[in-house]
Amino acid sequence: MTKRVDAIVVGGGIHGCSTALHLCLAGVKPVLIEKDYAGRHASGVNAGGVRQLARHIPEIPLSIRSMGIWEKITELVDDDCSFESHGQVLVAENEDELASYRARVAELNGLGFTHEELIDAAELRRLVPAVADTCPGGVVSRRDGAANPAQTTTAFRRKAEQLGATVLEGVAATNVRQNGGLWHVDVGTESYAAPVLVNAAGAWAGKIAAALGEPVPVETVAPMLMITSRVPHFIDPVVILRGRKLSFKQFKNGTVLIGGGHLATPYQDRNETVLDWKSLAISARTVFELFPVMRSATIVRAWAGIEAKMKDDLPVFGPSARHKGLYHQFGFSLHGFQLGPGAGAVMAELIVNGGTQTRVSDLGIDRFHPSAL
């Protein structure tokens, strides 16, 4: 027997859960389908960066929209998600990098974006006292911060269910098809039908898009993270580098989370990853060079999460270019966590109202496929 619902959301990461929640707030009761459990992959095991800093220009409006929600996250999901706003700092390791950051901030200011602020060596050391003396400055986004990714995704899932979403975990969505003006999805022995289908299946979303005639240049990746032993408190902001791959933050208990984009080998069909220890050693060495206080720390454990990375590093977000009632929300390319709350709100607006005041037109799948509607 087929169950009729208002919408079908495939994927229980932060994006699928946020969209389900915001649809409920708009009076649309979806079914949310997750083949494992909410936050099992990238959404639950990422670095938790809540970052407007150093984003691609086309996704800045969505990031700004999301930041406003992060700052009131407890009101939305009845959970603070361990969100803290100590800013994020992009450190320049030399004068050439600082010059490029100066040009970047000027470009953003010219476009009306003021969240990134160029800082000199003195301000850098006020914000990050332990940084190496050779660093001449950087960029700060003062409203940025970090949150607990597993706690956040779980909070969105829980609130969506409380508001009326049906959440199905541990069983995959299969046989996705359109028939009679409705989208149909099989879930184990059950079937669901709805006028709206949201493809938020993370690393598996590209296969769904391709099966529906909208293939995109997407690959499966597995960014690695590691956690250190405890060291005395030395930093509040999240710190990132661009010349060398690095991001890190210190927790209240003194441990330090190190990331930055080095990749493990993903085995998507088995839900497994194999870590690249040589690359992790590079990340650790970069931290030790930049922050001498870290040289006594040891690596306690490391892991990786599976996610989708687009060729142009921009997410696929918005309505299908081919099918009425189909929406894509995937390919966030190692920087989708902060966007989750805002992306869910905007997706709900696109579905319910047919449009949004938040500029997302440059993120559509039609950049790969001319509209066929």
The other form holds:
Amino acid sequence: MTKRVDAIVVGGGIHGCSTALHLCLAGVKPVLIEKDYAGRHASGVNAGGVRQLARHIPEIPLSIRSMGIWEKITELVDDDCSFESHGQVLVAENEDELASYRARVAELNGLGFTHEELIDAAELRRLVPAVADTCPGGVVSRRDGAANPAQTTTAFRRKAEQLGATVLEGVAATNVRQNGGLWHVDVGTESYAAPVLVNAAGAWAGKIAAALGEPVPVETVAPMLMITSRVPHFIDPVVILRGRKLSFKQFKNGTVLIGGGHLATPYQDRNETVLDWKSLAISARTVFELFPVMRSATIVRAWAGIEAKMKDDLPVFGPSARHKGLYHQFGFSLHGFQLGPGAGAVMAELIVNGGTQTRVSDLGIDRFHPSAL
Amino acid sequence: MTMAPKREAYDVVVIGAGPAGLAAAATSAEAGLSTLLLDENIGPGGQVFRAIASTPVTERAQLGADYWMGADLVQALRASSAEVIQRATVWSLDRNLEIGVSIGSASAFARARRVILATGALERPFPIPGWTLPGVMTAGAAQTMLKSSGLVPDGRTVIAGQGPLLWLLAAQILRLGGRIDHILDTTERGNYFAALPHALAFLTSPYFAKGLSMMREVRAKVQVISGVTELAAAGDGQLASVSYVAGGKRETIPADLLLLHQGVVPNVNLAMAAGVEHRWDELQLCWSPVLDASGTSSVAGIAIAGDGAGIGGATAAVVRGRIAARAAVEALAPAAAAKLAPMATLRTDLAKAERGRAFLDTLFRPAKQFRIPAGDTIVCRCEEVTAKDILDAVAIGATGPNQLKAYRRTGMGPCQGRLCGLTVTELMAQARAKSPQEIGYYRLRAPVKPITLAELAAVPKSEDDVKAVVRG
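Form predicted on its own done; form predicted in complex with its partner chain now:
Below, the chain from earlier opens the complete complex, with every other chain and molecule after it.
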């Protein structure tokens, strides 16, 4: 039997859950279909960075919109998501890097964005006392911070359900098709039909788009992270190094998360990843050199989440270029977590109002396909 | 001395030098395969034969004849060409059969064509009120001290729980002059009836005579209280007393040391992290790997032998080690297999060694009240999460152990779920009216044993690594 609903969201990551929640707030009751469980992949196991810092310019408006929601996250989802705002700092390891950051901040200021601020060695030392003496400065985004990704995605899922969304977990959406002006999706033995379909299936979204005639240059990747045992508090902001691929964050409980984008091998069909310990050893060595206080910490666990990375590192966000009622929200390319709350709000506006005040036009799937609509 | 593996790749890497690992490595090397045995203890033997090559206990009867069987296994291994590295902590194994190991204070990697996991068993968690108090420890920990250092308790000592190892430990403590005031036997009365159908096999197994004489020996010296329920430890920052109900009466006895034991379960962490499929075992109430008759797992190239394959005891472990090694030899060097004991003989040996096991499993099946705690009893020691905390999380939407991490961080501490995993699965299964199989287990991740950042940073650099780090 086919159940008629207001909208179908495929994918229970932070994006699918946020869109489902915001649709409910706008009076649209969706069904959300997740083949595993909400937050099983990248959304639940990423570094939790809530970062406007060092973003690609086309996604900055969405990131700023999202930041406003993060700062009132408890009001939205009745859960603080362990969000903490101690800033994020991009460390320059030498004068050349600092010069390129100076140019970047000037470019942003020229565009009217003021969230990134160039800092000198003294301010860097004040924010990150443990950093090596040789670093000449960096960039800070002071409102940035970090949250607990699994807690956050779970909170969005829970709140969406409370507001009237139907959340189906452990069942895959199959046989996606358009028929009589409605989108139809099979879920096990049942079918759902709705005028609106949101493709927020993360690493699995490229296949859905391709099957609907909108192939995009996307690959599946699995960035690795590791976490240490508790060490005495020594750092507040999230620290990012660009040259040596490192991100670094100490949580309130003392544990330290080490990331930076080294990749595991994903086995998407098995929901599995095989870690590359030789690359993790490089991260360990970088931390060893930059933060002597960390040398005796133990590594408790390492993992990688499966996600989609676009060739141009920008998400695919907005209406389909081919089909009415189809919306894409995927390909966040290792930096989608912070965007989740804002992207759900904007997506709901696109669906319900047909437009939004937040500039997202550079993120559309039409950058790969001339619009046929 | 730090000793990294001599080669980058081996035909067979055996992990764990208990009964199964010792037998597997010796068999594989004897057939001419390049064999590496990695073991995290300072000497071979595992838990059953702990300190077999170094124990200060010299009077053989004190540790029992079964213990000294380990000496023969060690001798056979040392006579073979197997490379053996002690104090080698394997912290990673993946489906490509890449092994990450920490030796001395540096990490090393080795590759294998076949891996035989012989990581043995762990004591089942025994979550009662007060089990985290100083002065409460596991019987296994007490046995480790006894074997490696000859140390036995001298304060007021209570042993509580059930299972063959509990009686063995009690006998060993008494023989070495240690003190035991009470044994609180938690075996459920109904188990005696349930075990009856298996009694014949047990009566004709080697366990029977040994077990009976050991229990008689202990009962002659210690007051044993049967049918114990509602066990709890209490004290202000240190164990002071143990209380329980027996024969419908609550008793409280003063104690300085409480040793808890309710059986052992397979140590599955490394196998699970490697992606090996496991199933819930309804009789042994634990996760066991899905294996074929030669111990081969769902991951190509990985076999599991010994108690890690399902609890079977030391004698069965030795045979399972030989079977897994023989299967590896058959696959990699079929001609060499002729040197080894035929598979049919090994399978007969195994059937003999496993005789009586069903009786023990049924008789000593731990009671629900000691597996599934309630209220303020701590479940996750690393993050201090209580049974009530977990039920609260279930009530607001946590559906399984992995989802629970988002609410309570259970299983995310240094023990990697070893002390809480089974409890969490059964507690959530009960709360959600599902089977443990449906509820599932933590997704385990390397490093399965914590390694220091410095150890990992000390991984030798390959040329590609150097290129990746050098900038400009």
